[in-house]
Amino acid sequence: MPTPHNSAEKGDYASTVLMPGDPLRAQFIAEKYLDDAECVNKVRGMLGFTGYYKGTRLSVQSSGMGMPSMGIYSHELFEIYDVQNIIRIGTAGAIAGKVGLREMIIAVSCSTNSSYALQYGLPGTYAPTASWKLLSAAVKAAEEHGGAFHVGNILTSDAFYDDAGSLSVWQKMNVLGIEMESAALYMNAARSGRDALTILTVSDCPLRGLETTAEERQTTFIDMIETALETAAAVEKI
């Protein structure tokens, strides 16, 4: 059934589906990674798509920037689409010391400063944080993969430009770093009883001054989506 944000038919998503921020990045995994992979979704440009990878069927649908719209979509991926497990793969900007340029971070759980956990009307503050199947797979294919990667705690921020400067604080409590989507996914998941993870990749070292080039991105996000899509086909055949 057709959203007011999705033109899909139900069934037309797998149970598992990735999502990157970037519709062009959604693009590109689907032409690169699927077989026979069609196009579900063209709503705003977020596009999606399902196909299959090494004979398991994936999905793959953007979520734009933001809580706002990774609230929206997974919730509908959730709730309307029957989707039950999603690995938001994006970048990160890296907080914590140990934390390097084209590493990975796998995020246990997130801090942040929304007022998303608001609209539940909870007696205290909520805590999002993965689903441990997703969470023990990704480990898993992590390690097999190769290259560095970190598992812990992010930030998810509503603020991409932060005036108050406030990076340090977090580092304080070893949070790994920052990104602005994972929180609501991860709350979206845990009312709508689903699975969700998210995988990033550093792309920058705010405190340090340091950024990889477009070219080291490139790179890294492969690794970053070959993780993801090899988490995903192992959940599958749980």
Second form
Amino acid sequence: MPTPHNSAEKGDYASTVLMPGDPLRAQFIAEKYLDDAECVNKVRGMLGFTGYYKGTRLSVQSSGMGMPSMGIYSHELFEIYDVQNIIRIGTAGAIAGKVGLREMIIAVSCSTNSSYALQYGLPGTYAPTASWKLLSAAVKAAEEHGGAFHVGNILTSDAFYDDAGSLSVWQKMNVLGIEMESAALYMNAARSGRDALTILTVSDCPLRGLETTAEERQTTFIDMIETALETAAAVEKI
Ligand code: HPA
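We have the form predicted on its own; now please give the form predicted together with hypoxanthine.
Next comes the full complex, and the chain you just saw is listed first.
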């Protein structure tokens, strides 16, 4: 059943969906890694595809940037399209000193400066947490892939341009990196009783004034995509 944001029919998505923020990355993944890929959504240019990775049916759907956008697409994937697993793949800024450019972060949990959780009316602070099933499969895939990676807490921020310059305060709490979508994804997964995980590559170190080149971002993105695809294929076999 199509929604205002998605023209796909029920059944068009596989039970596991990879979610990059950028629609063109979704298209790149579908074209490079999926056999028999079909485009299932084009509404607002937020491209989605379903195909086969090494014989396993998988989908890739872009999320757009920020929690409101991720909130819409992941809610509909879980609630309208019966998706079981969403694996976000994206870029992050490093916060912790031990996290270097081009390294990967697997997010156990997300701290956030967002008010997204207010909608649940909880009498305390909710802790958005990854699915253990996806997390343990991703750590195994990352170990087999061989690149440097970190596993821990990230910050999902509502602001890219942060006037308060608050990163050094989050650094004191050993937060590994900053991005803008995962807390909404983890909360939606919890609310829908489904599984979610975020895997990131470090594209910049805002506290140290370092950035990767566009070419480096493309290569490190490939390590992350392959880790996410192997994770997805592994959980589909469980
Ligand atoms: N801030 C927020 N999101 C990001 C960053 C950043 O520095 N780098 C990549 N995604």
